[in-house]
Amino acid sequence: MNTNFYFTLFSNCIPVKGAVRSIICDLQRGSYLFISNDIVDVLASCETMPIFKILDYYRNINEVELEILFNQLIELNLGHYCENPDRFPKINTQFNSPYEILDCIIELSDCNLKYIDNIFESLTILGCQTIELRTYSHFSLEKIEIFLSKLNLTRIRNVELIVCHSQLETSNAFEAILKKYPIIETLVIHSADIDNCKTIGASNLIFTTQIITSSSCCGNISKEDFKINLPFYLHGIKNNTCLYKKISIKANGDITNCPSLEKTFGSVIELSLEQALNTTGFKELWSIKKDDINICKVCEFRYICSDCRAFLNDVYEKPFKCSYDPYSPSFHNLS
């Protein structure tokens, strides 16, 4: 090891401390790794110190261990030494979208439909990106097919389709819903007899006997939907990473931050989306990111982890449906 050059994390592994341990993020390759916080602080240190000075300011470490440390780094591809870091900057944070609506969750039911061409509409002008469409009980492939005709003409990329099971339907039906939809990327069948997930052209078919029941059903934090990526990092270090530019409309068309939020800004019976999206205080959660939040801003994995708002008798306390202690740290059964 020379120890006049540096050893830098490569731009896209980026360390997030926690309270008691923290994780390097590997935001290209989707995946992460436990290091202990006296390893970031050294990481830190070797931004700006060559290695020899780094031995000198950490007395507790010899050249052998950091020697040891960096060739277990290099070999997971997480960094490399360098003459000159200056020459490998760091990714710029700066989260910004042209488009005032991202996220949209609509709530299926007959209300939604009779309006569905000002929903639309809306969804156009303020250019959303992805819709999830939601039903907690029976509503007709039929009925649901008029919400999917819409998409072709509006900028949604993405849609996720949660439905819930019915002996009325079979699962060619659902096989060729997603044959005809393309754009559906995942398929949901809630309330199902058996656990499945089978591929259909690019497209994800699940069923699932989880039950849905209602929007109190979501809100659920597990380490098993991590989404560890540039986009939702830089995302969440900003804004909050559930209700930054997501749009919801229930089922009796009241528009919401979120279904599972009590709180309503109008409903598409009397008020398009572009009014109640400047109605005061419908923005006012946007911002709340994980580094204002009790708990989860000691915690690692504050920035690979989706958040909710909803069932809180305080906005900055940690979401009601996580388990994950950073104090610990471990998951625990939620009673």
Contents of the next structure:
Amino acid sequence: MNTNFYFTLFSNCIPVKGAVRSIICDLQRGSYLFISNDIVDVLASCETMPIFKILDYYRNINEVELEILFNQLIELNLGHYCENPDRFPKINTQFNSPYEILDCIIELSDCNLKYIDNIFESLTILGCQTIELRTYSHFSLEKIEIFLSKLNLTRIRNVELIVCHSQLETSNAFEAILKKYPIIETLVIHSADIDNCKTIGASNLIFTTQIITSSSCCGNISKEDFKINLPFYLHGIKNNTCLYKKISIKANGDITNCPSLEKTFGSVIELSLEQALNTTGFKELWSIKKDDINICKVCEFRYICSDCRAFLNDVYEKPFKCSYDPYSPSFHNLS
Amino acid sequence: MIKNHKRILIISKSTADISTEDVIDWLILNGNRPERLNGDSIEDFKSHGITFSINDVGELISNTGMTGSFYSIWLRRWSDYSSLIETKRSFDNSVSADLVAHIISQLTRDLSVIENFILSNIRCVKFLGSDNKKHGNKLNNLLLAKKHNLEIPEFILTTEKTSLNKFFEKYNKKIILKDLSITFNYDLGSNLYTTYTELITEEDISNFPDKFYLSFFQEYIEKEYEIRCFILETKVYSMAIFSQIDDKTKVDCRKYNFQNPNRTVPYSLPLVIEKQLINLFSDLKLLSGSVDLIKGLDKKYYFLEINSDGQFGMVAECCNYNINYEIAQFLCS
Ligand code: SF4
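Can you swap the form predicted on its own for the form predicted in complex with the partner chain?
Time for the whole complex; same chain goes first.
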């Protein structure tokens, strides 16, 4: 090991310190690695000190141990030796986007169907990129198709469709929908008899036995739902990852931050989404970032966790449906 | 919102181009209404009726909306004539393969004349983008780079095995063979063949005939990492690609390893190198484009090539550079 060199983590491999342990988030490959908090401190010093100075500074670490650590991280392709760390700047954390709304959730209903043109026109003006269309109970495929047929007139690029399984529709009918509307990235059919997953073209068709009867089925925090990527991380350090630039339309036409939140900012029957967005309070929860939330702020998963600002007593409290305790540190079973 | 009535034209290949969409979205946010022409729609005559003609004062007019003069034009990409593959398939077996090949190459040449004609006859104050035919000559660009004091891997262009052998020895038996124009793609239906940059071995050379078609050989540079830059006016956005770690991508990082993608991170080039690149671009009268470089194990930066219509999406995304916004700003201000 050339001790005149520096050891640096790649700038898209970011250590996040928790109460008792840390992770390195590999934002490029979408994975994370547990490490101890002490190592995170050493790695932070490595950014500004060449290796010989590190050895000088941390008297309790010897060169062999340090070399083993560095080589392990190199083996995992998380970092590298370099002569001049200034050549490898950190990723700029300013995340700019030309869109006023990124996500929209619509509960499919006859009411929303009636105002569909207004809704999609607003979403186009706001630049909405991702849309989730949901049904909790049977809603005919013909009506769903009316929603889908309008999508190509908008700027929406990603579509997730969540529908209720019913005896009336066959698996073939769902496959046909995916073939006809390749813009749908994922089609989830809940309340199905079996759990099954397949791909149709570039889309996923998922049958799940899980029963989603209302918006209160949302908000679970689990390892499986962690999102490990650069845009999500950049949003998470500045804004609320659950509600930032999100708008929802409930089955009765109410415009809310999220279908699980009670507070409404008007109805599609009387006002446009742009108007609702500019109502006082609509953007209030957008700025509550993980670093502001009790317990979450010391959780090592805070920048990859989906968060939920709906099921809680206080907006600065950790989500109800999270069973993780960063102090123990483990996931407890929810009773 | 400031209402802006500058006419902006964006020429792209097809509607599915994400970088184009993002730039358009920034323009829309700033109150602009850019007009758009997709190269593909010129070829796709079945769904787009297009007529070009010349008016009394000798201006190009058309029913595509792109007539008159614009404040700015961004030539993101023109069509790559991929729709000709469809045309090729539309011939039945009674037409000989040889004749089909002739017809297709004739069509390609004709379309390229039309492309040239259209591009040189739409007027604008600001023009961004370029035509690879003008700036894409790898050999010219290498010489020009050297003139601007950038290091380049040494090369020869030869038909002679004896010269090749000398070159091979001179560079310690480490040389590569490269495409001179675009990457050669050959679609056999079930398999897509494409040329990659490959190291030439002693055995390869011994199998070569004494004389061969004029070919381009380059000294192989042992690299620490690769660097891809996107240059817009005087700003250089760089990204390091650690392809050396992975044997699959050691010589040509296009041989992408999907399980374990090459590490791509923001990079800051030494200012002298940035300056040399900017000078090279201004010599070429290029306002934007991509450059490939190598950081050698000898610590030198080697210029490899310019892609004047280079994709910048990956550089922007991996490094969180706001290139789409900067391009939109360029076009509307
Ligand atoms: S404690 Fe907070 S940040 Fe950690 S997993 Fe639970 S909800 Fe996410």
